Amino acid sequence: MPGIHYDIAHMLGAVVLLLSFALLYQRRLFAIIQAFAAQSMVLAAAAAWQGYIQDAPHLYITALLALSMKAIAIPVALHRVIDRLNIRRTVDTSLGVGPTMIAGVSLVTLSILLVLPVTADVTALTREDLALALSVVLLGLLTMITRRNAIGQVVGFMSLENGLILAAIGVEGMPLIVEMLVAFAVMVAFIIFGIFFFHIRERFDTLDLHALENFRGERR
């Protein structure tokens, strides 16, 4: 594989990951749209180049999807149920910023020493995306552990499905059925979190995890 391939497939699986801690260092709704739109393109311009230097049409079709679904409807959807639902923009956190931070470099650390000695006899373009593939995994689950926001755990959630699309276009052969089926289950489960969105919104006036659980009676 010429090094320009590898060096350009290297940089975007970096880029969707740096665009990870992004999403862990936004405070505002829509900043944190905003990241996961940005990642979702870039995720889809990775998917594409990963079709033209593997030589397989079907990333181009998982490309498109993640274009047209990650980074642009599901951003334009929750833009609307902000506005619809009329909810607080800001973000509350159960971390500060700085450890925050911490924990993620130390999960993106534990995904290199996880990934690498395990994956020795695969090529080092397809060890590196997956190194890179479970940080964003990490990453996105962290991100829903400490936001108090449903919203922002959705995102978190997305994200956490955009580091294994990036798994699977990484590895050469990975069948197309995989990857529709992975993003089928996103989309359900989007249009799920939506209704529950609304029924909760409607209940309990507010989104906010803290306040659900005092309407429970779980804190004092």
Given for the second form:
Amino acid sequence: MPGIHYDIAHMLGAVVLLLSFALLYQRRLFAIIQAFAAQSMVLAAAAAWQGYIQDAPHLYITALLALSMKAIAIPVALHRVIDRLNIRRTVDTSLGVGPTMIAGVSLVTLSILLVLPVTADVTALTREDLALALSVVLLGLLTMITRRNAIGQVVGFMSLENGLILAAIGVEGMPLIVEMLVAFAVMVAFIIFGIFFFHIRERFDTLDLHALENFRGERR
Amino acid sequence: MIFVQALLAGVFQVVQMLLVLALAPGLTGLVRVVKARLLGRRGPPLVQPYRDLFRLLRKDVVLADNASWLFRVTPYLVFTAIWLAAALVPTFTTALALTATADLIALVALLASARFFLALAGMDVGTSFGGLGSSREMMIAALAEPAMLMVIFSIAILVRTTSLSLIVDFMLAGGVGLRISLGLALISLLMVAIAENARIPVDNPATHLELTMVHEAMVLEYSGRHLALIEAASMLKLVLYMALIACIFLPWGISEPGEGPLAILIGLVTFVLKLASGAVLLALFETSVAKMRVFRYGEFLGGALLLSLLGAIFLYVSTGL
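Can you return the structure of this protein in the form predicted in complex with the partner chain rather than the form predicted on its own?
Every chain and every other molecule in the complex is listed next, the one we just looked at coming first.
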């Protein structure tokens, strides 16, 4: 029965979106990393499920990559970075939780309004999928905007990329090379971020990016 | 035949009202027992809430000198409103006499009027605790009610009715499938239920600490049979919310009009099982989270509101209105 197949795919997508909101809601660094790991795990499940219903074995590789890299390796690495740098475990947000959540819901609405006219001739389900993926991307951006802490911003970036993968697995016939490239680019970005963390830390004794603004004399 | 059905519906309605009344303290007791076990204590026996209620009913009422008629009338009003609301929710069968009036919006209105009188009574005697509890309760209500209404609207978009028995019929027919919006609505409704029933992340009914109490502060001045009625009402409310969640999201087992006694028996058994598993899950949840600060209620319930709003938005997309 194809109905329940697509329903499950949607539920997985929706859980990814929900975890994006969880990411926005968290205040502690470890909680943020946990939410991100959970999101990646659900994403891996979604990729495997899509591989099953689309009969596309290469999606299993995507699932495996998402699981091993984003759900296990990167969170562990981030934990170690936090331990090594010995930074404060709570995050200052530049916006309160309430306004952030309202902005998040507005972004979801925006992405739906954006996807609706573009995909007028496809089924409601594909439309919903694309809307979900776009919302996850926008929420990742919002996470990056509202965190002052560099690690929070990196996690926002990674969850943005989760949204891209969600869009890629939802569309039939996406070649594996695209997903591999995206995953690889994120790996490289993560390494660069890691180097940046240590440099910022060495220079300013903090990972709060407002220190950079002070340094450049942009802040009154 | 129609006459027989109407008669049966009346009988079922009475059975349902007595059933929820009889099960309510047991449910609260079960939550307490499971919680105590999880915390490594033995805990009170399952029948303790029944004993407490009977003991309170036997005791005299102590009234403050300046208590007005409102203070004395409120327990009866609150109990009646919540009992009536609980009678509206289909528990084991949808063939109830009140089916025609079993509307979700009526349910919210009944609960809201009960809360209104309770908050007024909390302020009536003029103690500082009462006012504090009332103001907190109204703050929670102002956030929880829109969330609950939003959930109801999402369901109404999907099923095109707010009548509970029709919703049960629709869900039992299985035409819905797994919907994103329903998942969001379920989470939102769970959050509202936790807030409304004064459970742990929002309120802790087991303490009398001025920093945390909401509901307890409001009813601090009550004693004797008045207190028994208010306690029974809050126990009924827990059953009501569990039954509501069960009948909207897990309606399996509820018998439909015109089905035989076996279906009704299955309905009864599954209802009790649903309540029991709900109690265990609630106890698990309560022992695994910490009490929230009062200032974070807004974020918690705002989250519920946003989730239900998201659900409605997604429904709007998929049904293509």
